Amino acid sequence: MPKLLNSKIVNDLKKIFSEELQKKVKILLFRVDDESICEYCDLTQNLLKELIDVDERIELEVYDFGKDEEMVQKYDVQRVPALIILDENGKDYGVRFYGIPSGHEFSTLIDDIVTFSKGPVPNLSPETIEQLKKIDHEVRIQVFVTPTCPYCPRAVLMAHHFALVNDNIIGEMIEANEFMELSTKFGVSAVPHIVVNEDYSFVGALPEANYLNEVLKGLKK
């Protein structure tokens, strides 16, 4: 199979993580071996398998979402191709990937590996913090996206951040394209298209204030 990053990209990666890395990350990929049921599944693991190799501090486990339940169910993963970031103490802070991240999805999970080997910290102000912290339930907050939307990593990161605040919420990469009985169930028609909660949902990648406003009407619901 010819590779997915090029050297450019790879030479790109390795500066990067040179000058920006300080600790080891894991990812975790959960997947099925059956193609029918998983279109992206190998196309991920290769993806990952080469990323894993511009830098050791990187570390990639893969887990089988039709066997390994106690995994599963730990990580409360609900689909399949599936990624969870994880700092280098194991510890779980809800930032999830359904679907490959490809496209502009690629470079959210690199921002996502560097803020994990620094901490992680999140890069939200203050006034954004202070409110997330006062979450006292679960919160998911689902960002649909497709590869070729600019706009979409930012909402995701965003989403992502907000995670690492509070370990109520959990922050989630949804490839519209990949999970279309999940984009048409939640109306998914241009994205970045974020549901919280299942039950409200807003478009657009809105600056920090705005989101968390649109957070926290969804937690009113």
Second form
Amino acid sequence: MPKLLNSKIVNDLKKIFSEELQKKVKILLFRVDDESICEYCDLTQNLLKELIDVDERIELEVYDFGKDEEMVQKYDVQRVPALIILDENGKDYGVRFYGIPSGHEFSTLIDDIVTFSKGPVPNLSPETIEQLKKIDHEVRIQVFVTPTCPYCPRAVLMAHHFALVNDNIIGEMIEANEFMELSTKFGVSAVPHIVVNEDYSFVGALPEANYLNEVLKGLKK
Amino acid sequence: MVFFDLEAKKTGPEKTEYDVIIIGAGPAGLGAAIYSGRAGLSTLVVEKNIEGGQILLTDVMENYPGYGIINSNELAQKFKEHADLFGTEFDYGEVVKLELDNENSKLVHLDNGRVYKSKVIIIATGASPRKLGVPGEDEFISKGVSYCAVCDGAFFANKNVVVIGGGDSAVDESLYLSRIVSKVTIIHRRDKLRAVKSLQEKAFKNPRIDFIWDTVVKEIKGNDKVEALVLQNVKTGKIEELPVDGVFIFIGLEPNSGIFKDFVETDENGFIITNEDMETSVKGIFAAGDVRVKSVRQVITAVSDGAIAATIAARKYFD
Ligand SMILES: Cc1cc2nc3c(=O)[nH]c(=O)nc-3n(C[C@H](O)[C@H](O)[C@H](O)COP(=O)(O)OP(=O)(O)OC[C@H]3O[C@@H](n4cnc5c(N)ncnc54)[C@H](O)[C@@H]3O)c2cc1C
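For comparison with the form predicted alone, kindly provide the form predicted together with its partner chain.
To see the whole picture, the full complex is given below, headed by that same chain.
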């Protein structure tokens, strides 16, 4: 198998990780072996393997979506491939990727790894953090993306950083092409398309305050 | 094709004061950063998305010197790395407010709460797709209406889409879409295209691309998603309905100048007015690239604007 990450990217990653990584980061991958069910599971696993080879502070655990029921339940995994990022103590903050983080979303994954290795500390204004802390029931923010969309990483990172603030918040990247049925269900045809609690949608990589407002609107529905 | 694009964002810088702050990391901003860095000025670029700006809205570039036909992501990456060479620092966030402390101190507020200060500001925020402004357009965003073919083309595989416009972007993106969808119909309000000849020829030859001339869109219609367009022929006045699955709109640009309008002079469309040296009406504030009043909006002219802005800034304010 040819490598997914070329030597230039590997070298750039080495540099970023050596300068930025502080603590260990754990990535859980949920997958199935059947390619007819999950076209991108193998590719995603290969990608993550290449990534952990770059820096040993990144750890990978692989689970079978069909067999490892306990883990699937514990992390409330919805579909595969699924990536969940945990801090060095194994704490789950609700940061999820459904589908392969390729294209521009590869940068999002690297960004998350760096963030998690540092704590993780949300990169948000104090006002936003204060508002998010008040949320007292579960919020699922699903950010539909395509790998070629340059606006999408910002919308995903926003959801992920929201999730860091409050355990009630789950922030998910969903690669729209891989989960066409789901995309169709929510009528996604322009990305980033953000769905809050499967009920309220907005489109676009909005600035933080507006993004927060939309998420809060979705909560009230 | 699976690809991996590494535009990883390092931790925001610790410094909060710079000689020059450049807002936007498109071609103009990155061009400015190279010149500003080489001039020895401490330089911060603030970008809300990822580096490259509108370059990333198309799959290849054919007219940037030195590279022949180059993948757009790759060109964006090269620009960024070139700016890195000369010590440019980057932070990520949307600039939501500008504040003029005094002539030598301008404050830049980001949406994540961070604030930076500098003597010189270069506005390189570029432009966004202009809307048609017809009924149904806002209602059907992500329900069939799109402004980005590389982002959203995949949702229309084997479907019929319409592209509105007749310029380079409209024709270029129609060619891109023709590789994904079953049929592209270009609707243009005139009887000929404005796009460069080489693109026109490719489009005319493409069996999946049709044209409707002298026609404007009056309304976008549907129930849960786009189902039809109401069209009017501008010569005969005749109105008709065209069933479609999707609409891609490439009818021009809207400057990203909203937050600066209280400070700098703009034309009636919001483009920032500058002189030949990229100076705006405010001392120490420059504008470069698509956001300013100019007649050719391309990567090469944006980069050039950036170079001029940074060079003049270095001469005038830091000598
Ligand atoms: C579909 C399409 C195809 C094209 N094809 C070609 C081509 O083949 N050849 C060619 O030469 N040109 C092409 N162009 C035009 C070219 O891309 C633009 O002229 C050029 O990118 C303008 O550069 P810029 O830096 O001025 O602005 P942009 O490229 O628009 O960059 C502005 C940057 O500023 C950022 N920004 C905006 N507001 C803020 C804010 N408030 N805070 C922080 N950041 C902000 C944006 O995210 C963006 O990254 C094409 C354009 C389109 C849309």
